[in-house]
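A single chain comes next, written as structure tokens; it is the form predicted on its own.
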Amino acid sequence: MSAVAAARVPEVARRGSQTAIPCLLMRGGTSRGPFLDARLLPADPALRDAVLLAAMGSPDPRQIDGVGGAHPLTSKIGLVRPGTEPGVDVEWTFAQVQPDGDTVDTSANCGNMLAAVLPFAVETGMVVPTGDRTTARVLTRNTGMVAEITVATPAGANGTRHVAYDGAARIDGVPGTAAPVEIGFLDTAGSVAGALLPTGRARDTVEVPGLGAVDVTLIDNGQPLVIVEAARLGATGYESPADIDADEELKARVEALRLVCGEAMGLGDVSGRNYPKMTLVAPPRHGGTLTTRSLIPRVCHQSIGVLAAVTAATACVIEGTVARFVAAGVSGTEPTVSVEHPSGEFGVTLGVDPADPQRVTRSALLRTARLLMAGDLLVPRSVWDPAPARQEKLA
């Protein structure tokens, strides 16, 4: 249970020469980046990415004068509200910076991230619990995505509710145990490519420089993916991050495949854009249903993004996919598909439509999210200076 709180929207402030803006630090599943009330940042979109590239540190591999992490899953923002519309609770918008990048990409999901949103809405009083369980309709507005994501709110010694942290819940690619987030995807079909399956197949054959003619997958429930038989490209789908990292010409093979999968997928030229992710299969090893290795887009994941693992595991119930061909034995109404990464697996369950086995309605899996820091994002007065009412706090 919960209600939406009409709460007063914190001020941005000038601290010396700097502006400061509230802000959450927090981690959501295995990605990690600041929270932001998105009504305090400018209405202007170039200059809201001024202020988030200064305040990430970016351009710079190592972002040394601002809060990256010097990797793109901890080079992520998240920008909350409360809801603008009917059924929707909260709102949010994903944004992904690259370290060495100088520009902000608000065009595709991150559902690590947003494990970390309703936590955020409660802590700042944007959603008010009124149960030890309180859940919200999230509504990703980079996609239109929405999601019913749940939390734990105990009560205090005082009788105030508060997001509980601790708990027994473990996912792989995080240390320790947290507290669960529930995650229900809702309708996530084609939330970037506008269909589950863009070409309308569920294999394709493209031609690419250099490879030849290539089988893949092209699919988007949740996140657009480029699925494709590591051993095609030359790997054996069970290197580690590094090893991929490492070997420049895989990678070039990977990106010259990702480009003409963009264009097949009616994205047009994607070599600016963060989609779609490449997905490259193997057959399990660890007793789950696929092994996956997965670029987002050019640097190997240390373990598989939520969406993407989302969208991984409903090929593998699709017949006809690479996926499938690869993938352990799936059959049901309501598998589980257990997707292994580096760092363990990400288990995911889906509802499949009885009258159509190729429709996938729903999918539900578990993340956790912690707050990691509170206080101000500080950036340079001469990036952004909104000249606040209230007085100038003391440098």
Ligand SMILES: O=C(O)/C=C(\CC(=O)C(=O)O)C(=O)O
Second form
Amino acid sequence: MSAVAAARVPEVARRGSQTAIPCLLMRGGTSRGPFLDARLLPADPALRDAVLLAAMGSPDPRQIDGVGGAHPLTSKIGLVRPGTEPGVDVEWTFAQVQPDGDTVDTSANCGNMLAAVLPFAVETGMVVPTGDRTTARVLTRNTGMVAEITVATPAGANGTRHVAYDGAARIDGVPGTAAPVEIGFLDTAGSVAGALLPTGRARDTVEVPGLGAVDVTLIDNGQPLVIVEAARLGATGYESPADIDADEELKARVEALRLVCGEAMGLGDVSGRNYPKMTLVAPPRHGGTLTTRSLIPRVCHQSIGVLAAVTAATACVIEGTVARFVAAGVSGTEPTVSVEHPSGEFGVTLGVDPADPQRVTRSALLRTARLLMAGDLLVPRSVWDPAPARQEKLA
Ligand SMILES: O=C(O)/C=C(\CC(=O)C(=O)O)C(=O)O
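Form predicted on its own already given; the form predicted together with this ligand follows:
Okay, now the whole complex, with that chain kicking things off.
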């Protein structure tokens, strides 16, 4: 386990007409975004959200006046601080901003951005590495999920340990190789929907205006998903994300189904929500277990989210689900489920309860992360100007 440092809090400063917030820009898995020390941001949620929207440049589909990448996967923020609960080394809040949206959603998980949290904590001195590998328990405040994460922390020439970013691990959706970030999850069932199978059934038939009766699996093992056979929606499941994004009629069918399933899952009116994610499935084509096309929820993912992959893999274990029906066989107490997606595959190793082959108790997977840029995130002082009298440093 890591040593947790007495927190060294950097400072927010004034830079001319703007407020400068210390920030690391990081890639976490197949996502990217600014990471901030949560203790530096306004305590008032409305003001905090205004700061985050201004920082990302939203609402604007191009996010041209901010650091958002004009796609949901690159319009994410990590707010990190030392753990405040027993047994938690680091805690963070994941914030999703839709590029053209004017709200900040902190209600769901993001396993990709999670991969960058421990590297950020080491970079900022929140966690002090004591060996070649550093393991920490990381709490995602959005849902209360705890993950055990391990990164490589070799000693440099002067003996100081740092996060290794270079290495031989490869994840589909990211070019090249990098140091592995090992992530283990426990107790992710019902993260947002309250139960693994929120309707109590492995398969439901829902009535959708314009579509009729559609068979779906409604499931949440870290990410609420609607799993539906691609063919039922008039797709193959092997389309490119660009083809799906360009197909307005298909997207309208997917959204109509999502709205009905959101109610069925007990999530209420999800028209303004980033979940449930829509997962179109088809038989595997490349030796994996299942083919997926994940809509998050209105744009097609270039690969698949981490907890979406965990949840889709879990559905492959449970008898009667739509996923299991089209998947290659999965068996044993530690199966590795290969979830095929548009840019390759995502391997998830599941722990299945030997006494109950329908019960998934844990999951493990590999990601990579990298520090991309270190500096200040700047927002206009008209949005936020904390304690102006002591902020003249850079003015
Ligand atoms: O579903 C999304 O919006 C995208 C995600 C979320 C994620 O990682 C997860 O499901 O854990 C991503 O790829 O970053």
